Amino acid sequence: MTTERIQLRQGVWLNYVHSDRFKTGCFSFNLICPLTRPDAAPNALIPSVLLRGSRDYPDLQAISRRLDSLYGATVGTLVRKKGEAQVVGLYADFLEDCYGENQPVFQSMMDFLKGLLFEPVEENGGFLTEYLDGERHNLENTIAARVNEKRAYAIHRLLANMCVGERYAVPRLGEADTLAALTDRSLLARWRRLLAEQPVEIFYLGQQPREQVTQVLERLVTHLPDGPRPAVEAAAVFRPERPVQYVDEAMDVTQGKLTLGLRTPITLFDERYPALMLLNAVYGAGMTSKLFLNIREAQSLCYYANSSVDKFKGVMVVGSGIAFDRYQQALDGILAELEACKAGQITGEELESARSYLLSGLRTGQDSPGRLDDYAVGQAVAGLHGTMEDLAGKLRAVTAEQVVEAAKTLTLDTVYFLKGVDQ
């Protein structure tokens, strides 16, 4: 497997990975916008309403069946949030010409894309309202069942309430708010200034050799408009100096979820970042975790327990469930753990054991094309060039003082507490 980073045109990338593990290609068109309340939903709305159909392919009949005509190939929206960048797209995944009775899977489907992105049906200047509502309606539905799933929930509020004026605290789809002013026109003008103005970063893996690939999506490019892209700033590390917050809410659950919100100066531009990684594992991540096996089995204080890292922001998002009545033993274990890293109590099989984990998780990774696809464009947003195989290598060096001294940069910032509404 090559990676190579190709510059097609200002401000437009192509990150061309050359692999002959798999029978079909990859490749996603990617747009990076600021994260901000007003745009986050907006922009969220957009693929899917440009997935409804093209000039050539006018609905989603259409779309199918010239799909189909394709191999089977699928097209999907992409709608990623990277710290405080938004990623909107679309990704295709197609068989390889080498398998398609030499038809050119490859240029077919870059074309179909063309159509879509750069040719939506359109209606008195703007897009098929019939598109436009149906798809705000999803959208807005989607948002709305957002609170259905109290353990993504308690990790959105416990965000809304620390990250209050930083981007970082806009959803990935935003707020269903900002999506009843859009009109047909308003939406497509939208679009055809991202286009305009937005970074893009495509990636593409398969077998197709780079001069060709470089060649077809070089003719793609030139239905974006010439002019400057500039870069979008995802990482911005933010640390208030107040005391801790503690944020309560009560809704009709049966579970209580106790999740909290830490800050460290290190994201992934700090050479310390591989040793946070690590830490991230011993204390949180995987079933080989101190939450794990210390708060949640052999403690019984919780009914689940890890923790999470945003490599762009600096933040470390503790989850948990737990009984109602067990709220100050949980967190009063949750910390208990942290401290015992920052003080050095990590043990050799359980240091090992963490790095197994994530160098596990990276091989892995690399059989996948979408998780390939997605660690690519964050590189790119974040504005390096590494792969999961130069991580990997950074991984196996760090050793157990580094992990501690990582730990000891992480301070507690809120405590947000979903509980039942009669506690």
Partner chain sequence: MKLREYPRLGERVYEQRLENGLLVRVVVKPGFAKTYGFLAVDYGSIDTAFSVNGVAYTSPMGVAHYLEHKMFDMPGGGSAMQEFSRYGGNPNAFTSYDITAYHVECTDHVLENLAILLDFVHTPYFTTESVEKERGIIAQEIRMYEDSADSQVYETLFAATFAHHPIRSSIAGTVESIGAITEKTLYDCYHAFYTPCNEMFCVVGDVDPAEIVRLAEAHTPATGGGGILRDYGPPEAMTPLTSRVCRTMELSMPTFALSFKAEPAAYGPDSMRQELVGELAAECLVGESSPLYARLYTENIIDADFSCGYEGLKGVAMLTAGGDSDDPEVVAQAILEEAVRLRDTGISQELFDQLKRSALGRRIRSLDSFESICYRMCAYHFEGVNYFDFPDVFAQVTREEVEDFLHRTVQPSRMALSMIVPKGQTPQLLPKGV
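Now that you have shown the form predicted on its own, what about the form predicted together with its partner chain?
Single chain only below; no partners, no other molecules.
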């Protein structure tokens, strides 16, 4: 496997990964935008409208039948939150040419994607009203549906309470009230503006040779206007001076969701970041972590309890599902495990299990087109160039003392509890 970052034009980059191990070729086209409340939902809406039709394939049925004829290729919308950046675009997965009975798929897919991205169905200088209204309706429903999955919903509510006034509080898909004023013309104008001004990251993984891919994509990006594409700030670290906030909300649920938000000054720009990653694994990621072994297994307090770190923002989230009457016990237990880390109570076995969990994850990441794509886009948002292998090298060198130091930077900011209505 070879990886290369190739500039196609100013602010437009191709992340090219050559690999002949897969039967699926992968492609993504991403625009990096600042995550803001007014823009997030309108930006997130655009890829869905694009997928309704292009000049050559003007409706849903024409699009799906084209994909069928290309051996069941997949095209989908991409909306990612990377710290305080929002990345929007399209992805495509398709059968490698050698499995397709003499019908090459790659070139046809790129032509097809060019149509979706740059030749949407237009009417009176805007998107088709029918497509805009339909997808607006769907996105409003999707945003309202946050409440349906309680685990993710509790984290959403935690961040909304914890990060008031920070762009980080804006959810990935934005808020529904910002969609009402959009018109077919304003949304198409927005899309053209994003295409002209935002940094572009393209990802390709597959068997096609470098020359073939760059040639095809150089042609594709001639549809992008020339000009500067200023970098987008990935996130701002914030550490408010205030007592811990406790927020409870009631809902008709059978399981409580106890969720904690913590802050650290360490982000992926910090040389201590690998130590923070390792600390997170010792504390709450994977089946050898303190939260899994002590809170779930030893004390049977919950079905799940885990921690994760947003590497851009310096925010750690701990999530758990508990019986309502175990609130205090679970909260005390979760915090006690963190205090143990800060006090240096980490055994050699815990440290090495966590380290090999992370290293193994980074190595298997090399076998996953989706994770390679996501990592490349994340690095591009941060303006960093290290690969997963570079990160693995740094992780190997982290000491127990550095892990403890990373733990000591964490401060509890907000505790959010989703409880039952009768509690």
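Take the two forms, superpose them, and find the largest set of C-alpha atoms that agree within 1.5 Å; that set is the rigid core. Every value quoted in this text rests on a predicted model; they were computed, and no experiment measured them. Positions refer to the first chain, counted from 1.
Taking the rigid core as the frame, does residue 302 move its C-alpha by 2 Å or more between the two forms? Comparing the forms between the two forms, which are aligned on their rigid core, residue 302 does shift its C-alpha by 2 Å or more.
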